[in-house]
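Just one chain is shown here, as structure tokens, and it is the form predicted alone.
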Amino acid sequence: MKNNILHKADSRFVADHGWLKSAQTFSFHDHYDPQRIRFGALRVLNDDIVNGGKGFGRHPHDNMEIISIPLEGTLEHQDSMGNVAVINPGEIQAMSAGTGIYHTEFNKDPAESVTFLQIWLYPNKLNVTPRYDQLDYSKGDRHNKFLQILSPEPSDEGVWIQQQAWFHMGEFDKDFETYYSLKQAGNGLYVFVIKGSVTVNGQALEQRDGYGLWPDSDVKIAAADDAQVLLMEVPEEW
């Protein structure tokens, strides 16, 4: 049986470049623990803050999956596809960088902090076409229940990577509980608190804590504060 991890917020790798504050999950860049490399098929889960006006330069990725959720504030995106986009709270972004693609992200509003999270997860097919995707979910009904803003399938809701992996995003009201069933059987959750405090399955979690687990059923989620709660499910093996 595989075991599940906890990581408290504070238990994260922190980064700060002046312009970048970065909580890393995982080890990133400077930061190596051979404990703490990935949970199943996602490598990268960064808490990033960028200072108004600032931003990351142009830079390469291949073969990695690659999402940006903003939380607050707005990012500027462009890429060597001829992308440009601006993503927004409510927006999730993909990029399947496959055979190698440069981007550039960036805090247009000079006054304005942006706070978003930098998610890499390991690609089911390597050398792919590199591809860009963007969804507003903002209307989406997420209240007291989950909302599906990511999955492999083209035809399915929300954007689509090349992993099998899904991720839910979900607003709870204190003392809501609900129930969360894998997509795959053998597949990982991932539970990342991004605002208030939960429980899963009896373990307790704060804001900005990540708790891995692989379920061989449903997975209880209790709201214990007022609550936004962020699912990956992604594969152990691909």
The other form holds:
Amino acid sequence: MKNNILHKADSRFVADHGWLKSAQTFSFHDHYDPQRIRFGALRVLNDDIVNGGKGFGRHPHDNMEIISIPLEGTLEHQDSMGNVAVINPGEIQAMSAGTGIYHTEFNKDPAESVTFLQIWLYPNKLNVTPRYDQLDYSKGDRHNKFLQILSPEPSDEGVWIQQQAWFHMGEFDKDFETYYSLKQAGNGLYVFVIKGSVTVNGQALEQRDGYGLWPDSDVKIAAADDAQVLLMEVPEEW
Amino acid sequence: MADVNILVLADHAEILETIIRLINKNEGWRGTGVAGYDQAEEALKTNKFDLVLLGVGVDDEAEARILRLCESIAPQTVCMRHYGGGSGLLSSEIQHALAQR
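For comparison with the form predicted alone, produce the structure of the form predicted together with its partner chain.
Entire complex below, previous chain first.
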């Protein structure tokens, strides 16, 4: 049986580049911790704050599934496929980098910072044609329930990526309890608390804590306070 | 002489250039880029590498050929796939691979 893993918010590595403050759950850039490499296919979980008028200049990626979820503020995306898009809170952006893509992510607001989650998953297929997808899930019902915002299937709810992974977002009232059933047996579930506090199978989690588990039955999630939670179901191998 | 010699195989000129530039920013690391199996074979026969990174464009068949090549002529060399294309993963990937030696 695989071990569950708790990543407290204050145990994350914080990179401060002036224009960018990045709280990184897993090893990234100059930060290397052999105990913090990945959770299954989940390789990057960066909680980024980009100052007003700043952003990530043109840079490449390949063979990685890259998901951005703005929490506050607005990001402008441009890429080498000709996509130009703005993403706001309540939206999710997914890129399959495949055979290679260049992109920029920029905070066009000169005054306000943008906070967003930058999430990377290993793909289950190499060297695919790059693609970009974006979805407004803000009107989807996620009050006291989990709304699916990402899946492996183009015909399923949410954006789709090149991996057997499912993401759900939920906003819960204090004391509300619910359960999550894995979409695929054997997968892992990584719970990230965006706001508030919850318990997951009895494990207490505070804001920005992460908890990875390998459940063999439904996972109980109970809101200890009003809470916003992102669930990331990912395979261990692919 | 560099402490760590890294051969990078990738079929995307700009990304390969980026990866090599990022590797060479690190003191003690030296990157050499090649674009295909034949170039990789030549490099492995004429130089000693600590690590081979298999990047974009290297499919499963090409990866298997490179692994066989390394086993036969450079068994001390660690071969691993590089994901992300010179992204924020590169440095920790290399450190992780070197730690496995």
